[in-house]
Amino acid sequence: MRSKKLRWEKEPQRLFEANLEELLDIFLASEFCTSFGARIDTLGREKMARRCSWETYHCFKRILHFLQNPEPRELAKSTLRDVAVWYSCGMLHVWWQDDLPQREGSLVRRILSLAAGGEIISFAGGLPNAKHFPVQEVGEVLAAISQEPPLMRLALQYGETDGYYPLREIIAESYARKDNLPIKPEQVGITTGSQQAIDLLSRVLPRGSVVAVERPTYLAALSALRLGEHDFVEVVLEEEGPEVGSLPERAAAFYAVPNFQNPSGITWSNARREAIARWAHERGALLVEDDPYGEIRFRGDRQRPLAAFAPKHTLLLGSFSKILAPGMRVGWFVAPEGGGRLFEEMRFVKESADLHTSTFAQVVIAEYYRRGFAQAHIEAVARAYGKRAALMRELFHELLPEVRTTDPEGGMFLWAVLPEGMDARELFTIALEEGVAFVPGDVFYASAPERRTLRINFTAEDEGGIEEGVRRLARAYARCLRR
């Protein structure tokens, strides 16, 4: 995979305006719908299509590049059908296809037509279990809420933009009993989804900013930071955290996700979390700590957040999507102690982007854990995504002895990596044809990929699905070797 640095171009509006039907017959507009974070309109194919996001219209800005290019223009046209787009996560991410062999279609396409025929497991997406989804819980909550119309009507109208505030409420008041943080409610912003959180930052920083990031790390966040056109430092990351000698000696923040780490499954020892702490007071950076998964514990003690060591140097990141369900689109983030600077910024380009985060769901999500529901549902979880991550670390150890796992104490998901000379890409493309999926590792780097790394997730089959899908993993891993 090959990044390029592309300028900002003079009139990309108009060549994006005068090239719509061929960039959307390329990327199966009328299939691409809403991501995670700032507003993603769907497309359509028809004119009005045009009126798309600005996130996505930058998503598009790299195949413009190609449109200026003094090259014929059915050369640079031809060049767009070998741009792939995967949607992993509900995240749109973009590179070049420049390293992988020709073939019909996008990979996501691929990959979606299979799962629509029943045809393949899927180890690729972040999802959490659908059957343990609270359905009926949820159902008791709607039920009381439409018995009481005055907060019904609360829940149909415009809402604030910092959040519904007896849900901030919530927030806090679960920090201070869990953690022991003391966080006030003023400090929460409501968002829709965590992702929308990471998003808004990119925007707030200088653009150009320094970020060190874990390697491997979140590759919707460095979608999101990408938008900035931020400068990635990478941080190594061994199995107790990040590297502290690899910490650069200047950056604007430090996005990280300590817990259950996405993708590698490492949860920061507290030591590490103490290092990292110094070195932000130290350098006056801002720790991102993004914790969607830190509920979903399994084994082990819990960790104290960076916050707890950073208080006044740290942005703290949550989310609802995998402890409750993301079809509520409700995340958040807590303002360092003293950030009001900080909340004020993501405040206003929050209301810019999408005055608010909807009411309804967030009314949904207050009701539900005012009236008890939350604890013992998460704990449920918890239980049935560690059985689902024993057995799949056992089948990797019976069916795939060659191939080292990590060995997570919550989350969602294994990493893997394959012995020297094998590539995952190679191997993803025969799995497929074998019926799983999985996410190849290089997409999780800001520079220079390990090509041997994959991302598994545990959570979405259920026990029969991972027994089958290993097997299916065994049967492509051993085709690759033989080629």
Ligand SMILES: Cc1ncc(COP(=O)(O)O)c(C=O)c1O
The other form holds:
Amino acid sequence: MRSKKLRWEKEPQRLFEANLEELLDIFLASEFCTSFGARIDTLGREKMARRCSWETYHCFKRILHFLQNPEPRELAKSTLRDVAVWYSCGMLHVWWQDDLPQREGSLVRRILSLAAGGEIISFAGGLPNAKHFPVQEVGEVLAAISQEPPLMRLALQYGETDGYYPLREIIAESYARKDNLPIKPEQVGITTGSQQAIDLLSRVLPRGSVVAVERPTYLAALSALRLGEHDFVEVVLEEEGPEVGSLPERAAAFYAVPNFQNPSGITWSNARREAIARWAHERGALLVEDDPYGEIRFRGDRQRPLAAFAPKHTLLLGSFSKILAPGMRVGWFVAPEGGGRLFEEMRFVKESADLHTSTFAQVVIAEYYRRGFAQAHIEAVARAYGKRAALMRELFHELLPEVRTTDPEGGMFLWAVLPEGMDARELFTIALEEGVAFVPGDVFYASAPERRTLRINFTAEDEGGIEEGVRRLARAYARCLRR
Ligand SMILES: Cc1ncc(COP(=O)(O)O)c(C=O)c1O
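Requested next: the structure of the form predicted in complex with the ligand (the form predicted alone having been shown above).
All chains and molecules follow, beginning with the one already shown.
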């Protein structure tokens, strides 16, 4: 079985290389493209988005068939629908369209794996900068826990689905202190990253629910909601927040990222928060306030959460990924006031998903907070990101003056819009050749993608990388204009 699998993986690669010219000739024109390098066996995704080699096998089997039986070009094209292959930077790049709903998510993963190659400067990822991880403080916490056998035993044991109670208390207390929100620890459910909370919600909502989303919105939320087979209604996102006039008459929920949104970097004004809260109240809709970036504010004043305007209608999501470290995989949801039923439904689904989030990680985080490390760390991260954001914008103004960008007050991304007639996918292809990556913005739309947009991350690269990356992007832009 194993040797058969290996043959299937090695043989196509050899055939790709032997027939590269022909493949390039046939498929370069396609608009779909990505990279896998040598990592053939991680390409596939089966229906529940788990990695598998079946899709790879399936895809390669079709390609193999074509390579072994050269057919007329048109027939080959229909057999290998939407596959593009090209070779650059010493790597073979392949992009194909499959029928899985999370296609765009896997597209971004492929861009990220390409950017992780080393030579490419990446504005594509959504990664916090690892240089700012509180390595020493977490080390101190681990050493302290190891000296407390009862706590260590608790950390190593199965835990409760709702989460480690002291951590739920810390989260509730933090909302009380920062936002004057009277949240009880019992309203807080710990999740495996805030991504899990979105997934749980997607499963709890009746299949086919109407879910409003910002236009554009967070890609992996679209993926999770697509798996629940919900219908999207897009609400245009303006600089002040969602355009109230484009709110739907009816929706089960409105999923939104009101602070330093991923991907746009936009923060909703208070007036928009009020208006959206009123809409939710009148329509009985659930506001899903996804706020993983709220504490990474480097300018302006902290805004009131939606949960303050509509406490009975807001499911508030948070995460330690951006304020501590994403490898912890710890996030949370705060159920609406009086929302015990929703809490129970989320718990029920979580129980079957993973029983509970890592007790070990929860204990480490709780101890990290208890020792008072968190605030100074968050402030240092926000300061560092603020400098990078300012530098990125400055360089865009200087080197790409025709490209409009948003002006984020926090978070990790800015959003750029190319002049009329340009296409971010085209720019992306040339940018890769120049050695810089970003995420083409069209993947962040639930429908009718806007092709002039791009998401730029300003946290993963250091200042030298940002400077060189924008120079490369400017060269790519100039080449794109000449085409
Ligand atoms: C808007 C938004 N929500 C949720 C997440 C998921 O974060 P995590 O699962 O690491 O908490 C991300 C990650 O980038 C995000 O940008």
